[in-house]
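One chain follows as structure tokens, the form predicted on its own.
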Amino acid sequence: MRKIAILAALFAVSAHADPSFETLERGRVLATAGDCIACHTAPGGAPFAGGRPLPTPFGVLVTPNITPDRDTGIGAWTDEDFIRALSRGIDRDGAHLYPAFPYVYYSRVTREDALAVRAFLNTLDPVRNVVESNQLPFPLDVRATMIGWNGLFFEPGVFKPNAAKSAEWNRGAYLVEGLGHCGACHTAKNVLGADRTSRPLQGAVLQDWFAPNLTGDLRTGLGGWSVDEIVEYLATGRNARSAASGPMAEVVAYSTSQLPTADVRAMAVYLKDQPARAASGVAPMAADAPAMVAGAAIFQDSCTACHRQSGEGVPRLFPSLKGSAVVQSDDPTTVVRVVLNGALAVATDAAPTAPAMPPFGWKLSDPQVAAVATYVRNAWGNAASPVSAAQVHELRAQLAATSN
């Protein structure tokens, strides 16, 4: 009996042994793929200590502290508590989380990988930071409402590899559809904030930006990009076609530029294989249309110094407008926003210069912004719907409201 007791004690010690370096490093990489630091770090705050406001169409949520502080973080959570939150959207106290925390995607993460992330988070410095996460108006602040939402829109399940695809493709699918939660931004939502699963990765409006189409659409998606171009964009924040700005700049800075090259390439291989939707049949506006004539004059005066008369820009410095998927997106929000407020491209270790575009909203009227946006969306072989002055006016007002 004594021998049995000793063996049992040894087994217990072994079962709770400190995680290996390999486990911690895998957890670090996976937490990076999940971009945890970006959402769970307030401006000027300690990393992972929470407190960052997240605007949603339903109100503001504030991200919780995920450092190992036992009182205000997740230090007192068990591994099972952590896995339940990650895979089912239920916290330690049994309260339902809101899908701004993308458990809908994280449910695809394997138990082993979830525990590796947990092990990595346990190595962080514990930071005491009390956060009131739920700041939604009544009745949305009642977390029990998520029971119905989950019943309608959430079916948990671990990722299942596709046997017909390569190991690299499956790794990319696992990252894009799981911890990377790309669809959280790039898939349109219904009125209740759930993914429109019939339109995966086809683009969506997010915080007054339009997260572009990531499918193989030649005009509005990644159909014209090579795998290498996708890799370069994710790893450095730019390529000869485009540069990351807005929310995507943060994703590149904290996540994709920090991942192993093999993982970035796997994501690119998977994204490049996403089928395009049916062609929309949009035709370019006639060059002599009044909006095109006015837009061409504004472009000549204000834009050619950087983007050139041809619209081709300067590779890896000033994005090409010719053939740009972002410019030709179904929703012109990003184009109009950049003209109004300007944009700052991301700086990464591989591409430390962060080119900027100045704002033009201060000197261009709503009709003028609409004209130049319409022009760049329909010049040089581009084709997209025209932009109206009313669309510009609405977005200008929204941006002014959120900046106050």
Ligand code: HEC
The other form holds:
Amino acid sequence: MRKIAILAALFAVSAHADPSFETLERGRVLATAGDCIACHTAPGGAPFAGGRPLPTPFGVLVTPNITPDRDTGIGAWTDEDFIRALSRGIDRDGAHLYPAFPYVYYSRVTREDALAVRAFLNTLDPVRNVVESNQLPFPLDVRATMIGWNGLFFEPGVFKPNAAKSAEWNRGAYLVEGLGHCGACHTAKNVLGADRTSRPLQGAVLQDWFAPNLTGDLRTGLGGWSVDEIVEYLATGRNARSAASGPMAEVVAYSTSQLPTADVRAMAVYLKDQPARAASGVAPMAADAPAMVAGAAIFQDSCTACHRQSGEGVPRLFPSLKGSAVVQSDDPTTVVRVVLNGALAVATDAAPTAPAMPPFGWKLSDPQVAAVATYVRNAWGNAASPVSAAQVHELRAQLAATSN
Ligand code: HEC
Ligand code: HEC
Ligand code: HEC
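Shown: the form predicted on its own; wanted: the form predicted together with the named molecule:
The complete assembly is shown below, putting the previous chain first.
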């Protein structure tokens, strides 16, 4: 009898300690959707062992080690500690984490899914790596300041499915609004760094990039993209219209290109259902305006080899500037920075060679960059506000200072 009891106890323990293969695989996919590896890996460092500096508008945070090392990682955390961190932004000691860790989004993850992510993380090799996360200036380095912030801007709570929508739409909403934390970059922030919830996914500036509007706006959003085109972009980093570079190249490389196609498609279905905000009604600049004439000449000289006279580029090689949301965004940060610094498109398994956009900052002056940017924003039926030399000057200085 006693033997059986011991065996039963052993079995119970091991059943608890060894989650099923299905759970681990689900946890791996969910951790991929959450892109944990991108933030929690230092350049050249061990995956998930932390140490990556993350610039925020308030100072630098360094990501902690989330491997199962008991002393320097999260190996000693209970499942409840882990769930509390994801769902409420509170660490094992009860201290408040900063929202650069996207708990505002992860809070929407179900308990079952959070446990699967934990189970997956438990299978990683424990790596010893001590990290001092909090390198913010006083008074922001006081974690208790987050209590007030959370009170104002954070509504914890698991995602609630919308019964009026399909299962696919709901899966997409769960991923986009939860683990995918797309709004962390694509939703504008207020002065305290919280989402402007009145303008969800309508575009935002981060780290000297502009993450474009993902709602149905025809000119500045995904209105003209089909579900298939969104799927192709997320799965391969490019499509016939656009190419992912900078922070979005990372999202594609570590997260969306590694997800099951059904999940990527679900995200696309959800995004295609986001209504455009009221049209901003920008009229294109006249072709004979001085900036347009100067810009056309620079474009002819420096850009047509790849983007073509028609601005349509070459599908999947050189993005189309005609009809591009990136080009016509209200905020021209991405267009200007790409002309100044160039850009490297992402290489994925599905599209292994990454075409590059050369930098022009060394050869074009601020007024010249402003002119060519103004031109591409207003040629071929595009329409957007002109770019000034002062805007170019400011971004150039910022890029030089941060070497972003
Ligand atoms: C956008 C970057 C980013 C992503 C993506 C991200 N994290 Fe983090 N995470 C952070 C930062 C920054 C901190 C430290 C915050 C602080 O010190 O207040 C952190 C802290 C944590 C902590 C607390 C650890 C400790 O020692 O206090 C856990 C647990 C955690 N992250 C797990 C995850 C998991 C799981 C995922 C994927 C589902 C993930 N993170 C994705 C940036 C990120
Ligand atoms: C770390 C910041 C960041 C995160 C997180 C992020 N994006 Fe992006 N995204 C960007 C930036 C920046 C661009 C513009 C990149 C470029 O033009 O090459 C972009 C571009 C895009 C585009 C192309 C738009 C166009 O008109 O060319 C799509 C589609 C997109 N993101 C979808 C998503 C989805 C879906 C998610 C969540 C799964 C997501 N993004 C998460 C920063 C981010
Ligand atoms: C040698 C080929 C080449 C030349 C010349 C070139 N580009 Fe590009 N351009 C590219 C490639 C490749 C990309 C895609 C890189 C990425 O964004 O991932 C790109 C991207 C862009 C983008 C971002 C589009 C998007 O959807 O993210 C803009 C804007 C742009 N180029 C403008 C220009 C302008 C203006 C000029 C001339 C001053 C120019 N390019 C010259 C190859 C080129």
